[in-house]
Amino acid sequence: MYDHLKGFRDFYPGEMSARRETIDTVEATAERYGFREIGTPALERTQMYVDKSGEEIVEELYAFQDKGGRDVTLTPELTPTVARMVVAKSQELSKPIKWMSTRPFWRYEQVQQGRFREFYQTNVDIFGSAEPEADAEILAFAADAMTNLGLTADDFEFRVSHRDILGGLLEAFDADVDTRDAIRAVDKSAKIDREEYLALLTDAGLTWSQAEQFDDLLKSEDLDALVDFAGTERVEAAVTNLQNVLAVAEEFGVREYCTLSLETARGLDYYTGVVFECFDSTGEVSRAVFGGGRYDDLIESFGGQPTPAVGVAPGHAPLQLLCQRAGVWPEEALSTDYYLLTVGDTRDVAARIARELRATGNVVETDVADRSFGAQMGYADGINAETVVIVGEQDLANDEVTVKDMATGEQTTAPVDDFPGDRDAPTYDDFAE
């Protein structure tokens, strides 16, 4: 008997049907905004992630050498891949480029609530626009996807920040600060106690009193005060950009989901502008459901022309936790429109009826195991068949089939030559007197 690997999951049909409904909802929302689906490989060169994040990233990857001697890894995220794809065909692609993709990723990391070593995300990205409308459209898509799943403003919030505000404030201190380490400390601030957080900021180069002051600044909602404190064009421009994005989000009807939160930093180094994370408003889902933001320098770092970019990646495991907490997760049950139950040598008629019902979009099952009447009826109940059509030798002798409503248990007969006839989805009610 073999167990599945830690951090990898099996999805049986009931849960998979709920997952499929959720994924379809998220993807359909993206399609309505004009995002086009792409397909991407499971393997990439390991060096692509080393160049982006440093040698230490290899410890978090499923990295190995293939039979050709190439250092490769199972892809841990999509952004570098799509950056590579944009660079490869930049001159041929109409801009802005709007892409989306749902697929699995792999990271060798600690398994915890809503986080696995194999995980699924829907990535949605815009390349080629630096305008606030692009950031706001990403926020709008994300909000619409959530509400289309049945969630409301009481269930989730987007905590919105700006990386240049964080970086600009750090520059304003009279200290030799490692901005990368300081921003990573900010990203961890909600997960650790304040003393440990301040210690990380001092490790990054601030004094203890400067770390306290920086922490107080990030808690402020007075953006003008931050501009005055920093006294730099960088912070002023970042504040203006953030205000413009939120103003467009208001026009797009999704400002109510956005909360100013400068303590939101996003841990990945490639973010350059507005960033945000989605959280469960009740706090029951203890980690970010997903996040996104602007990464204007990544395409150029991959050898392409300067190309602004912004995106978001809803993770389906934490999204499932949020939907379950809010009571909007789809029912994990099978759904079958018809079961064709055969008695005796009637397979040819049952097959004809099944073909015609499937042709109009119905889910139809027939007996493929030569079971008894009772066993077939039990199976029909187990797959939640709404209607059972009994095709028996005695029925056919009378030029009839029996139509049984499984919810009520009522049944009636229907002319075999008129079933399904011109009806797309005939039921008991169509033939009951």
Given for the second form:
Number of protein chains: 2
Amino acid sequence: MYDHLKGFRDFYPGEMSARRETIDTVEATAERYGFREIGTPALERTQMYVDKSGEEIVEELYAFQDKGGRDVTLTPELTPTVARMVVAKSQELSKPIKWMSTRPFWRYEQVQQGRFREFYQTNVDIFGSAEPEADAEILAFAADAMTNLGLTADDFEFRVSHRDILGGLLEAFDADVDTRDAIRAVDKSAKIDREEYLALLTDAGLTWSQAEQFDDLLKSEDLDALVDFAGTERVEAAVTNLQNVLAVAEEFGVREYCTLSLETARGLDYYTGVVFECFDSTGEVSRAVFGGGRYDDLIESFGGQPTPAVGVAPGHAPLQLLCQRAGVWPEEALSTDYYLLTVGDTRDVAARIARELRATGNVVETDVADRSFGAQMGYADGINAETVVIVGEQDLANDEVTVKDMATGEQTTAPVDDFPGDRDAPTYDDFAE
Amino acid sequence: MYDHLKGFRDFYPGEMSARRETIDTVEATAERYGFREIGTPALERTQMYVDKSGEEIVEELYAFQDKGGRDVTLTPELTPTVARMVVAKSQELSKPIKWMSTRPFWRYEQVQQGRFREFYQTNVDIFGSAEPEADAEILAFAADAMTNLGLTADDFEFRVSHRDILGGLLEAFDADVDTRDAIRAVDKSAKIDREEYLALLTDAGLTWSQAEQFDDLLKSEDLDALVDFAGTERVEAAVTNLQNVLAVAEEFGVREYCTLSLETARGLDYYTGVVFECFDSTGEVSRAVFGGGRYDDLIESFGGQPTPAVGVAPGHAPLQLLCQRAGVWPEEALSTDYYLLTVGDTRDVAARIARELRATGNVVETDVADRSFGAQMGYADGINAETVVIVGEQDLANDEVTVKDMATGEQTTAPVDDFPGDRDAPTYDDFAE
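The form predicted together with another copy of the chain, contrasted with the form predicted alone above:
Below is the entire complex, every chain and molecule, led by the chain shown above.
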């Protein structure tokens, strides 16, 4: 007997139907904002990830050589792929480009609750606008997706920050700071104790007292004080940009979901402006549910024209944890409109009825295993059939079928020639006296 | 600049929307038959494929060692995975099990028209019924999917055969035949000339004259003659089974799409009963579009209880070729219900209208790039917006917005407080005098 690989999951129909409903909700939300679906390959050249993130990234990837000797990688995220696609057709694509897609990604990493080696995300991105409206639209899409899933402002918050505030502040210290390392330290700060955090900041080039001051400044969340401290145009512009994004988010109706949180940094190196992470307001789901932000330099670094970009990628495993915690995860059950139960040689009539009911969009099962009345009824119950239509030889002799409401157990007869007739979805009630 | 790998494809929004429509149609057809969606991993242990198909299969696979030293493979087909999943939960799953899913698969093979290294299929399977109704339901689903795509009986045919007729006939010759090799020869027969075909049959153990006789028997398609020739219960039972499947297909309303074709064999080894391939009736798409059949032994060979099974897997690349040939491939274009065009500082009103229109399911874009009237109108045209709602400072001073029908170019004004009002999808016509 074979088993699935560690960190990979088999989804059986019950769980899958809940996942499908969730994915459909997130995608439908994106579609209504005019994000257009794209399709992308599972494999890319490993070099693309090495160029972007350095040789050490390969350790976390499913990287290998294909039969043609190419170094290839199972895509660990979508952003490099969409950047590549934007560059490849930048002349033809009218801006802003608004794309979305849902698919699995793969990382060879430690398996934890809500974190797998194969994981599904819906990626949503805007290319070609540096305006705060674009950042705010990403926040608005994400907030709408959450509320469309049944979550409320009591369930989640977006902690919003700005990479240029962090970078600009670090620059303002009289120190030779490795900004990348320092920002990675900020990204870790919530998960480690203060001493350890400050030590990481000193590793990145700050003195201990500078590290303390930096930490205090971020914690204060007093944007005016930050501008005064830095005294640079860079920090001033970043603060203005962050305030503008939040102002547009207000107009877009989603400001209430956003919290200013300068200690939010996002781990990935390519972010340049506003960044945000979604958290469970109760803290029960302890890690960030998902995150996103602005990455204005990536397209150019991939050989394209300078193209500002901003995006978000809800991951479906952490989203499931949050929905379950909040009690809004869809029921993991099958649903079936009709089961056509045949007794004796009545298959042709049952087939005709099944065909007509399917044509109006109903989910209809019928016997394909030559089973007894009881076995068929048990199966119909198991698939949660709402209505069972019994097509028996005796009923047919009277030109009738029996219509049974499975919730109440009530049943009645209907004229076979008038079933379903011109009804899209006939039920017991349509024929009961 | 990076490129995608050979045999892998990037799908941009226009083509993707046509693909999505096609996939949705095939999936909706399966859902209405009560096939339930499952989710499956992209990676499996390589050993599973070696056990099933022999060591040589590895040459065609994306097989590699992961960081933990496991021999793993990018799944080249779904059947072994679903067989594994059935075995893992065989006690809990009530039979018949009816599953479906759409996803990519990967094979390292020669890239041709309609054949890629990454290719998408919708797999549809029934486990737990040996009855002809199950085979016929698979044929009926497949035929309905085709007609739901707009294809007709003039466009495609299912060539139906039976593995046990082929195997039973071969057994009836006084020769030591390698059935697997002989059936592979039959599978190739349409693509090679007769001499070469007969030579392959002699390689498999028939004499030249036996090979000629075998070929004549298959070509005759006279099932009674086959039964007489073989004189075995096996061939008699197989012929009866094939006839029963076609009889049920008649009751299921899809017999017209089925042609008896004993020279159809399917390449894969695991088939045991009815097999079929879908062909373009015009022959313009020269290879089989897709195929399916019965594989009653696979679950047991995976360590499960004996479990009969039958399935089909439409591949979306060859299906696209057929739909394009038949002129029923969906238009590769974006569709947009509304573009909200802002002039001046009117974003808050535009955002309110956009939010209300999205809430009733419309696709609504608005400006996220701070662009001019002309640039916005050009963009709205590029995304095929049906209606443009112009929210201008001047109009707002009169408590109005302008509603423009993009097809006719006509425009009128509407009271801003009554737009959209209680209308789900207001158009120019709702406000024109």
